[in-house]
Amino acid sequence: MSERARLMGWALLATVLVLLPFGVTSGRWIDFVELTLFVAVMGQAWNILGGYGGQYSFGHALFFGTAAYIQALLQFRYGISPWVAMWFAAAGSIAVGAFVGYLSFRYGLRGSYFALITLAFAEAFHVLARSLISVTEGGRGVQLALNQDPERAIATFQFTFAGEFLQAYGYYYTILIILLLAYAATWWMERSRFGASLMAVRENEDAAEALGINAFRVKIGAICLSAAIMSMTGVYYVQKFLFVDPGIAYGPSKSVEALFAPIIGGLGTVLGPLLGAFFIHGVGEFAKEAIGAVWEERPGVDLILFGVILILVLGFLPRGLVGLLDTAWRRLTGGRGGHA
């Protein structure tokens, strides 16, 4: 696929997502797409480090949770504007990413060792969030005050009592803007010298260093960029739900969703995490509807069906959904192709 065709495809996709609320009136489907975009951003954050850098993380909730807590606590304790707090939230996640990256990459940890240390850090922060009650409110979590003044909806970054349009679609467009920024950053990275160095490190770190690439610096840059994008999902979550606790912030669910989306969609591709996120939630909804129609009182059976479908995808599509699309495009165009 030519560069022009890819750009046109992305422009068309962005246009569809921007105009979607004007054509879809069902709140359920807007919520479905909104949640999907949320997971797609998390997936892209993981994809930068895992897909392009080859450094598989099992603890990306670490960056999500750190940003969520900073965002919530700065408003809860000090009354700081959410628009100011988000910069501190992003900086906090980047600092944590740099710290974890320094400890890991300085001593040459990679593969399963790096995956385990990220998991360990996420669990350690989970324990700290529960234990430091005077700071984090412990297991009670942090509950932000609900703004009921429509005139302060933008200032408080809360759309529940805003005008009709913001109330219905404010958070949808918020996560869409975050998605477009995250994917633009990934698009730039993929075509930059930094991205080329990162992919060289992924393929063969020793050979990359022999060519003059500073692998340590490149991997630190990747984990910081990944943490920055992941932090925006933490900010978004706090502003939408006005609550965060240790389980939400540092529990395994966010880490699992972040890694599943790019693995299913296609590692090391710009489009992969978005396809993977739509697939995950599309299959999840299908499983619930299908099982509900046949066995109404069978809780958990939809999760089994969901798991079986995921196993089949992972087993038969090693390059993910992007690989499947690429193969189909090659057949249609007589051998010309290229990943999204």
The other form holds:
Amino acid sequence: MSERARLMGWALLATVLVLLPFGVTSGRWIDFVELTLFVAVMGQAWNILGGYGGQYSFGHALFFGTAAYIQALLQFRYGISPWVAMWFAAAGSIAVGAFVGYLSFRYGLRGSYFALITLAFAEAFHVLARSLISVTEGGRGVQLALNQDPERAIATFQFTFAGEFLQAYGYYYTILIILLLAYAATWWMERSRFGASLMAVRENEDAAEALGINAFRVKIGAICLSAAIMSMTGVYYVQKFLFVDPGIAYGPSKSVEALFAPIIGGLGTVLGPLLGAFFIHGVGEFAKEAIGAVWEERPGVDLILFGVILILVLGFLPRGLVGLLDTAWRRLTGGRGGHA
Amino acid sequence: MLEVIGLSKTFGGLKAVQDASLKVDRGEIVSLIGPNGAGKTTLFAMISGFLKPDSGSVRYGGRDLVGMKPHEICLIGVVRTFQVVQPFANLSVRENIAVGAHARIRSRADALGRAAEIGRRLGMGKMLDQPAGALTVAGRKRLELARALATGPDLLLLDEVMAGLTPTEVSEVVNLVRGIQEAGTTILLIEHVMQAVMSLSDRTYVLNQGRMIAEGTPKSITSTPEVIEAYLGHGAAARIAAQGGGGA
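Let's see the other form, the form predicted in complex with its partner chain, since the form predicted alone is already up.
After this comes the whole thing, all chains and molecules, with the earlier chain placed first.
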């Protein structure tokens, strides 16, 4: 596919997502897409470090949770505007990313060692959030006050009482804007010197060093960009649910959700995390519906299915769904494809 | 241009390189030969910053390269290739070479353009869009050369870029290396293929068991007794001399 065709494809996809609320009236479907976009942003954050950089993190909740806590606490304790707090949230996540990255990459930790150290840090922050009660409110979590004044809906970044349209679609557009920015950043990165260096480091660190690439700096850059994108999902989450606790912030579920989508969709591709997010959520919803219809409600059946899908993809589709599409495209056109 | 002074490196009890010195002048092609395990690649690794020597120094353009990182050394103009080729397997040939080009070029489009240009110059024009992982041994060796060249080096350290090639391929690469030197890049090469060493080098150093045992023109080297003994075993030089210098 040519560069131009790809760009057109993205423009079309973005248009569909922007216009979706005008075509789809079912709140349930909008919720489904909104949740999928949320996962797709986390997936892209993970993909920048894991897919493009080859550094598999198992603790991306670190960046989600840190941003969520900063976003919540600055409002809760100091009454700071959410629009100001979000910059601190991003800065906080980036700082944590730089710190963890410095410790890991300085000592050349790669592969499973890097995965373990990120997991350990996420757990350490989990424990800290639970025990530093005077700062984080501990296990009770931080509950933000609900704004009921429609006049202040934008100022408080809360859409529950923001008029009919924003009430229904405010959060959908919030995550959509975050997604478009994150994906544009990834698209840019893929076509930049930084992206080329990052992929070179993923492929072979020694060869990259020999060609003038400061592998340490490139990896730090990747983890900071990854953390910055992940932080926006934390901000979104807090503004939507007005609540965060240690389990939500630093529990393993966000870390796992972040890596699922890109691995299934296609590592190191811009489209992969979005495709993967739609696929796993589509399948998850379908499984819940189908099994719920045949038997009764079986909570957790979608998780079992995710596990099976992950194993199948790892076994048979090393390039993920994007790889599958790419092969199909080549068969159809008979020409050269090129990954999306 | 490059001056290696008394470089030593020990791995556990093994003295890989002992007090080795060499000099390369601007515009030369200098070769480094020696039997397997002589310490040639170790010496290269120390010059290019991948290994830290136990003692000695590497002078280049008025600075000491010892203690500098490989990427810093690359950016001041000294680039190595790897004996065991290290392609970025999932990237295309063009993208591989562009990684090297980015050492001096920020813009992605310009780097890709430069990569294509260098690829064509090294006879890889048809392979530019292939993944590097799909290349043959000869292709990978060439890619190794192309990537290093793309960084715009003043001094190129080539580690056995001809090993494993057919005689035809060797003479092609010999011409490429000659062309690179004529375009203004100084070259230090490790090579086992004597055909290449003889036809390319201005001067040759011989390393054996970590020590520099001889230095001179390629022709004079082959008649040095120490060198003959290093390759053919103790007493070989005397036997050859007894046979009147022929039949080696």
